[in-house]
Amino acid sequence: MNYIIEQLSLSFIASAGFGIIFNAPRHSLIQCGFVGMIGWISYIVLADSGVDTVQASFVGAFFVALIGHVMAKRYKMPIIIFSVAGIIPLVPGGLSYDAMRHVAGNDYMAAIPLATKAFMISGAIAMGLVFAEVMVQLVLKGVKR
């Protein structure tokens, strides 16, 4: 049980200095935490439980979306303010480190494999937020109907 309530914290904390970071209002900071924190854990419980960390980022990244998207209706504010902040625990600078570090090392071998994960983990985050998107867009339509 801490375990989660660690994480859910740093992931808040994270997300929210990510949003003073780029300038987000400042009434919006706790909203941007929440979504990263909502994004972080729906991530780290499928990649605890055996999920690859490709489809865990994805479904992450498409939570992230999800609440950005309900929370720029509720407080009426562009969604970028709220999936920029929310995607930063997703993304896999460690990983994208390692394969740096590796190539500086002239260790190709060892680099190609982490460049590789790293690239399909930013795709997989991509296409989350995309599909998010696309979903929250075709409900739209279908309510205004």
Second form
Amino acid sequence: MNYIIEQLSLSFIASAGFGIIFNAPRHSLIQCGFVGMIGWISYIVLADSGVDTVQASFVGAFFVALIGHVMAKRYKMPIIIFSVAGIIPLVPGGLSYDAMRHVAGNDYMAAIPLATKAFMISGAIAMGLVFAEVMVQLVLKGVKR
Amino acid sequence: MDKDQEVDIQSVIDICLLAGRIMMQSGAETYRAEDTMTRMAAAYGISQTHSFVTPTGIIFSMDGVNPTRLVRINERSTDLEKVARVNSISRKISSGDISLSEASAALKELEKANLAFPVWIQIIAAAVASGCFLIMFKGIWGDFLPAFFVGGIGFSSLLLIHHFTKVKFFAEFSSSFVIGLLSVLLVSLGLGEQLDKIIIGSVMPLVPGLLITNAVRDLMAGHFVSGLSKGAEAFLTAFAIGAGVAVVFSF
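Here we have the form predicted on its own; I need the corresponding form predicted together with its partner chain.
Expanding to the full complex; the earlier chain stays at the top.
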């Protein structure tokens, strides 16, 4: 339980911090942190219970985009403001850095699996974003009818 | 078409291009820039427009007699506040709340404005985020402070070197070199424990996570030129960061 609370608060702070680095509008920083927190907790809970990181990233990104859409509608702002800060904890930055470090160190055989994994995770995140968008559009169409 | 209308159309194209350029310079998605430009033009009664948006330039034309226009985009950064402001200006235009000249003035002012957070707040945010990432990536709490300092110093050197050299990849390379050097130093002094975790936490503010994701997203949406160029930028950035750290390890 402590672990969950720790992860929740840290991901909140880290996402809001990235909101500041990316100069998100000041009054949206709390929402950015919240979106990042939801995305990260759904990722880490799945990843820790043995789900592959690619699938876990998909679910995390899906929730980030879903809540981002709700926030974007509610506060009349572009969704990118919420999704960018929320997605940052999920992106395979560490992995791609690791892969590049191996490339730069001439260890290509170790770099390839890392780079492939990073690519797969980026793809999963993009899929999560797109799936959430499609779902939101379908729901909105249903509401209008 | 009389003379007055001609001038009007020129200024509509002007503000559409300005809005698109501000958006792309501030890191908006390709489709959003295209969509905004089309909507703005439509609000002023020009329904047939075509835009081709890439991270390095925008081509905008309308069916009819007027020439096609092109703007270059040289500087790119992430400034979500500007994206949000352009978005709200375009909303106001669509709903007819502001006139053409008011919109044009607002956009010109926005282009020059510096809305970024003060640098020291950005550095603290990067430092805190580095520390948080260290723990999120299963580091130990004892390494929090080292990651905090290394991340903060790494991010400040990125800003500093980029300010002086204006070469983004050199700035990324040197700041990750600084990060690698400082981390090795701290660990060898016994102030930090897990070298890899400290480095990964500290480089998080530099890694092109947003670019990677945006690139894949653009590719999936069919914006192949944007997707590939964002991918290239992300790849170069990741390479610069990896190489900077690798240089430290090669000694």
